[in-house]
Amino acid sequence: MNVDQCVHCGLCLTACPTYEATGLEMESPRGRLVLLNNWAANANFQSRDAAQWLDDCLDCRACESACPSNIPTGHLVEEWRSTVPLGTANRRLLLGLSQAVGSPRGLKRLQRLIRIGQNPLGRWALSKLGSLLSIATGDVLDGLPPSILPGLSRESLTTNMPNADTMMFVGCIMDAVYNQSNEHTAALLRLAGHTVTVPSNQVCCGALHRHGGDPATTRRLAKANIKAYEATGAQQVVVNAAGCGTTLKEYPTLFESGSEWHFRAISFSRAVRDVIQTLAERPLAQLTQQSTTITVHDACHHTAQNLNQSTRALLERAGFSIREMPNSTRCCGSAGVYNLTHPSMGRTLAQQKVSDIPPETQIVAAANPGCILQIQAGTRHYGRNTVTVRHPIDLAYDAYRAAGYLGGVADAT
């Protein structure tokens, strides 16, 4: 690992959630480059503190940004991660994810399995077991939607539309528990004038296995995608989530330099593009202004792509009024699967994101899966109950066919 070019300038130190959290050097990116750097260097630093603190990197990337060096210290801890046993409760989990989230029949059991989850009984059982395996399931719980309608969008959406010019990426997460954004992400992009495609061959982004360590998995799933894409000859792949949406672009960094599947990887990331940029180019009729108070939490994998702006441009033109929030752009605490294996540091986390929400706010807009669960959550657990936390695309869905351009989902396919 080339950890050296850090000037150890300290530039990094505000912009890293766990830091401004724990005040600690060890839980600072520069803190962490030393520490990979002794990792390497001396099998004997190779102690239980080391690697917890390296693992409580949120992998948010805050620090990529405000690094004068451009060090990538999110790798360099994808990398490490690699390295040690799957020993940790956060390797342990990624086990059972790469099952549940591999396949659409493994989607389809764990969408059941959340759907017990949204009632009392089947909640207390679920946050019995994470208890037993060291896992917070029932802070994930707690931030779920009221209702998850049975089956994957994927079902609803799928079709192998012969020169269509947007393949639409649905995800795991997004497939599963979020099923009815993706079909407004879908209708949206119609609107916009788009036609779609979703190929039922496509599969988990990756991300999930990436951040936890397991770039082989993630190489695979990748090649599925890129296979999927290169099947249905669209000009680009359009997701919905931030987190994915960075994985997908960075597709090429998994395979060796020069081969067959880099090049591939290639033509496939400058493919892809979020929904907010592709609508954001096709400009949807401007609405009136709503009475809805709103505010924006940027998802850390949103501002990694520089669509912070882009996502508020979308709300207004929805009619929205946004109220700007404190640290928009400050981590969660979701993390992928960080909130499940990290509870203390995610729950220090949320509660400063839900101290952060304007007040007489109604509605946070964010562009994530996990952020989605984990402010929602949050403000469930820290007092502002009122507050229901929605994908921007689920806004601006709303705000459309309230205004008469849209019928629904099925009159949009």
The other form holds:
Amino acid sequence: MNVDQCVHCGLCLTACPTYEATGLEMESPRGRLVLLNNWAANANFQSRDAAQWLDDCLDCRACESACPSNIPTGHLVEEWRSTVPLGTANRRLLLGLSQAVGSPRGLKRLQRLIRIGQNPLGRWALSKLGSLLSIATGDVLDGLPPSILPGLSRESLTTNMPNADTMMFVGCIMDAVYNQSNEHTAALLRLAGHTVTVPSNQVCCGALHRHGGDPATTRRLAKANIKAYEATGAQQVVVNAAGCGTTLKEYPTLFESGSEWHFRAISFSRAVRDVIQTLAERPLAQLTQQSTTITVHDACHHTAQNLNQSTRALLERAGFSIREMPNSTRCCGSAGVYNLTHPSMGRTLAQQKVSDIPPETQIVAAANPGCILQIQAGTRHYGRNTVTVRHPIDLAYDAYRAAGYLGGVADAT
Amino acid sequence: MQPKWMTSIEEIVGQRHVLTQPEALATYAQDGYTLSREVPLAVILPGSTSEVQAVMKVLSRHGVPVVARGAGTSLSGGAIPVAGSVVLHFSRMRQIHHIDWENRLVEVDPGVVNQDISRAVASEGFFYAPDPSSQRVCTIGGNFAENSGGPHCLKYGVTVNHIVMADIVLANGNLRRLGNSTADPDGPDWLGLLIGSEGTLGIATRLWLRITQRPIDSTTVLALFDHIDEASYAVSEIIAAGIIPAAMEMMDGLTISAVERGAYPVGYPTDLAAVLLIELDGEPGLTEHETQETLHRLALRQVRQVVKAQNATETNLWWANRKTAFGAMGLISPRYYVQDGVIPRHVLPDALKTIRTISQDYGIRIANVFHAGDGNLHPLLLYDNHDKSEVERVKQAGSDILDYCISRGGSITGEHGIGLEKISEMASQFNRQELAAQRAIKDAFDPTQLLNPGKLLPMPGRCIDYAN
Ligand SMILES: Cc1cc2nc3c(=O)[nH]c(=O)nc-3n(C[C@H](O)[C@H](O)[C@H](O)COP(=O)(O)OP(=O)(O)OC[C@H]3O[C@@H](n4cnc5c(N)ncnc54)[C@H](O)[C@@H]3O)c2cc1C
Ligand code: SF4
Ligand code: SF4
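Can you return the structure of this protein in the form predicted in complex with its partner chain rather than the form predicted on its own?
What follows is the whole complex; the chain from before opens it.
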């Protein structure tokens, strides 16, 4: 599949969040394909501006579902990223972050930094660190949950349980920042009758490295995860972050077709399931309807995995009423760490997303850590302070616990 | 050095709303018509009617030609710049200003996306009727300029039936409000003249559109055929029975093979020769009656299978499949060139036979998808843009198809416009006096030829050549 296959019909334009935000043809999928074509054909077109317009791509893949000719624009931009030097300020930041998430030790350091950032004094200190980084991270820090438990979730969850049917993938940001959500995921999986193992030698999925143009590191991480999975003997790998899910499912594309690793990656990717998918295949009990109305933001990578209906089904079984927001599938601008590398576009998209939250709704469900952080920060900056953004698994967990399924009510009395 | 007029324009719209980087301009060199391209001098993104006026004043003073652009989905090159021109891109002017429920009118900017209007009024049971297959991206400004149609225009009429009033900026920057929101206009129908003039007479900066109440009842039927001629006869017979379906669309086997590989596969059998997609709507009793009558007419033909949609999900899928047919050509060919000829409905079988012959004569594949109900053909001529000889053969074959349409008393365009593409066929469609009259209108509105030059009307010298 190549750039040249685009028939220039334009049907992808309005699906693209960056075109919607800027109105510029160069910030549309069709325009990016022209930029890519010219980039490859003519050195005169390899300018900073062109690089910026290409790099503004969120890799949200909304264009890919809209394109009648199946042109994988998001993927093509990603491929382009891996061919250009990591020269710009944006990309250096990305590099630093991806180093942090690459190992449990790095993750712990990141967690410590974030927890410092949560108290005002620490925040002031951070803001002295550097220009772009601090503005952007300042924005995002506003989206953090009110309290983060110290320690990584893998430490509390780790079981190398033999004969478990399910390996749980704990991720990086989920592991460090949304560690409670990981615990809730394990609890719901068990409630659905699965036996869960959490091997401690699993690593970050490598999405950040891949989007940042460093597929070699992604390949190394992929091999580690595949090995960890193979050692468990589990039938499925369950993941609760939409973005990690697509990366794990795409592991085969990292390896040369026909090679041994390609083969192993295929078996691995077939075993990968989003927790929403697992809970749709073996549904939890139907709870009585509560009065709480929530709205759902569909993470790009959830849409790409066709999970939007199942997410609603899970929440409805847990007793929530859903009031749909317009453009629920439009990217919130988080896109991995896009909000850090492209603060201004990230803000525009966050503002759009917040204005789409129905006025009477106080809870937004979003199944990706980046989206949760981004939209939560957005609600604080754009006048919806009272709204909380939560992972659908956390919402479901609370509901089942309140209904006594997870020992919640019994505990309380 | 930047010319002086460009600096003046930057002062009007703001520097960041004027694009001059070559990499950026290259992305504006084409629209949905891929047989031609030209890079503009600059792209200007105006934010309001008064900015458009001020910009036009500067440009006319300096004699710089202008091409308006909405979403750039024109299939006839209408939005492709000419050498030395600037593009006015309306993507920043995209607000729905007011919905007047009582009078069923919506006041919009030219950059508003067609489908967004139907979305905005859906809650009260209304829709905006003209529904080009590109409706999820194309803009009202583009629809205005092309007098666009769509599958449902068979019953509800095309764009000109749904725009009641518009603010038009003329070539010299003056503003005129044409049409009337409450009654039929007095005097000549200036607005009607401007709609469909492809941006050559004036630029629309605000439009008032009529919205339509959603029909109470609607049924969608698919008829699958083993012979394309049988499908064509069925179309004529349904209309002859006095039924006006909301839409009646046909796709042939090659088109089906493309859409089935695309984003919205319906699951059509792989060996079909044609499919008819028919929608009937209106009052419940009447729709039921018309549906029965339609099914009856279909049964009289050699039809393999007739299916009625069971729910909205199914209907939506069938339509999404049909509406992405052009774009899906990318799956079976590097490029496509779509024709837009119109023929009287009853010659449909003969037209299809002729297209088959042309396809064989030139050795190119032609897929057919069309608004069968109103005889608007859309032969899609498939080609490889790297094969020079094939590009030439495709152009020639396209021209032959249009000549055929004219010879049968039809027209060279149903809804995609003349643009760059069909300008030479204008002289076959119209005689010398007719062309001169059109030229006189153009000169009256735009004496210095600044608005979308090189489109729609052949140049005076050339038109005489053609007419001879
Ligand atoms: C996949 C596909 C399917 C299509 N299906 C249909 C269909 O079913 N029916 C149909 O009729 N067409 C169809 N088209 C053609 C096209 O979508 C229409 O012509 C549409 O109206 C163009 O709108 P646009 O916003 O893209 O305009 P553009 O392509 O940007 O411009 C079209 C013309 O309008 C002029 N223009 C734009 N804005 C203004 C303005 N404000 N004032 C004055 N002039 C202006 C431009 O100069 C140009 O001449 C299809 C195209 C594609 C790619
Ligand atoms: S991946 Fe998203 S941001 Fe990138 S071009 Fe496609 S729609 Fe636009
Ligand atoms: S929808 Fe696909 S084929 Fe059409 S312009 Fe966009 S990328 Fe190209």
